[in-house]
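Quick heads-up: it's one chain on its own, the form predicted on its own, in structure tokens.
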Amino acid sequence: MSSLPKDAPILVTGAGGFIGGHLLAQLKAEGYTRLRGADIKPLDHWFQRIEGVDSRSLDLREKQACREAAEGMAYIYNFACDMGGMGFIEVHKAECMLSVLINTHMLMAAREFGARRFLYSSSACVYAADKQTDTHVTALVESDAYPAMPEDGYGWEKLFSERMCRHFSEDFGLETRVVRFHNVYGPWGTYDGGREKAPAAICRKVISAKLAGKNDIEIWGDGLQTRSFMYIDDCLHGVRSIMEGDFSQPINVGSSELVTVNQLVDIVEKIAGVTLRRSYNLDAPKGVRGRNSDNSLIRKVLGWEPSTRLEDGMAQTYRWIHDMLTGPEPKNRFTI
């Protein structure tokens, strides 16, 4: 897949997290030899630890930590940020905003050490709220980020950091790439503890109900809100293709398979072989009413778009979370 030489020096920040851990595992499996990972979590709390990777526990909000991470690296994938699902970002706005320090200091370090390319992981939360008020949402194109009205806190930080990437390219010649993720899910992700997103949370709730012999599940909101969800394998293909390609503007990387939350629960119930009585918590965090990815641009740029069916990706995710909850030492590995 990759056009990069196997000895290319590659840094992945957020390496102890979901996407970063998967990317390092994939690169290592393909024979890349100069891989470095950095994450704020202690090494024994990383989601995946890949043998042969230079793994460093660093607080990338600090300038010197970013310098240590970036020194000698030619390609930087910046996935590091303080984030989670709606249950987290709606009540930790200041903490999410502080992630601007990560991208600021990482860009400065990338420039200082002469990195060839820098990829920033943005989010669909940058899109204007007034374009996401209906469940039958028109899929969001990249220009819908302006006039700016992003998700308060987390979305503003992402949009500001996108602009910073743009200006580092314009003013300093640093080649940057910006990908806007739409709800990435899959195995080896957070499924408990408050930062989990809807696919993992629903899997956990259904599994827990089934194991306990209960017949109930709580849904946040009325279940009619709509989203699209992208499987991790598609995410990795997208980010690597954008990093190595020539397109330098912000671009959607997400599935266009729109479903309601109720339909997502239907899929998980089918996988589990159960039907649960649903109660709807209308006071819980639920985000915008509808959001979907318009993939016209990525199809034009790459001749490709995320295509893993939600049913297939959720089956993989369900099995992994089930194994985590029922193994010899059931636990949530992912909270500090």
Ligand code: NAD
Contents of the next structure:
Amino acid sequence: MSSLPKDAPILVTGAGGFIGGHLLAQLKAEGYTRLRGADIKPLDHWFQRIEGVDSRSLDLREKQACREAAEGMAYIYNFACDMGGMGFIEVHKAECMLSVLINTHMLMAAREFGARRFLYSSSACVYAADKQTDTHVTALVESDAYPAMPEDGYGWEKLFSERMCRHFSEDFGLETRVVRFHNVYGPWGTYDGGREKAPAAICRKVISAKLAGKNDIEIWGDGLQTRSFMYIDDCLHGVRSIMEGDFSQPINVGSSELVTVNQLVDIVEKIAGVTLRRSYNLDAPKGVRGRNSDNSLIRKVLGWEPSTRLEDGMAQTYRWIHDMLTGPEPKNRFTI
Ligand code: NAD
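Give me the form predicted in complex with the named molecule now, not the form predicted on its own.
Whole complex next, starting from this chain.
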């Protein structure tokens, strides 16, 4: 699939996390030889640690750490970010905004060391809140980010950093790419601890209920809020294609299969073979009322869009979380 030579020096930041770990695992499996990963977490806390990858524990809010990570690297995927699901970002706005230090210093380091491409992982949270007030959504097109009224904290940081990529490109000639992910899910992601997102949280709750012989599940909000969810394999395909292609404006990378949260629970219940009694916590963080990805642009640019069926991706995710909850320690790390 890739047009890059196997000895291309590639840096993935946030490599100890969900998407970064998967990307490095895929690149390694394809035979790439000069891979580097960086993450603030100690190495033994990375979700995936891949043998043969130059893995470094670095706090990329620091300029010097970004220099160390970027030196000699031609392609930089910048996934490092202090983030989580709504349960995290609604109550950690300042921490979310401090990720601007990561993106600022990574861009500066990429420029200093002459990186050929820099990809920034933005989010659907950049979209204006007033376009997401109804469950019957009109899918979001890229231009809906302006006039700006993004998600407070996390979304503002993303929008600002997108803008910084644009100006590093215009003023300094650094080739940047900006992807706006819409809810990514899959194995080897966060599934507990407060940063998990709805697909993993619902799998965990259903599995826990089943294991405990209980019949109840608590759902955040009224269950009618709508979203789309992209499986990790689609995410990787999209992000690599954008990195290697010519399109340099912000672009949606997300699924357009819209479901309500209740429908997401239906899917997980079907996989688990259970039916639970649902209670709705209307005070819990729930985010915007409805959101979907308009994929016209990505179809035009790549002739492709994410297409893994939610049922299929959730079956994989469910199985993995089930193994994590029932298997031997350590629960969330491995080395290949
Ligand atoms: P993740 O939390 O699993 O990974 C992010 C990683 O960044 C973590 O391992 C974390 O330790 C690391 N990090 C945080 N602060 C750091 C620092 N100061 N220095 C170095 N590393 C640091 O998240 P993810 O799901 O893999 O997301 C990757 C990127 O994609 C993020 O930028 C995120 O905002 C974006 N994104 C993800 C989703 C999604 O649904 N997963 C949706 C939209 C955007």
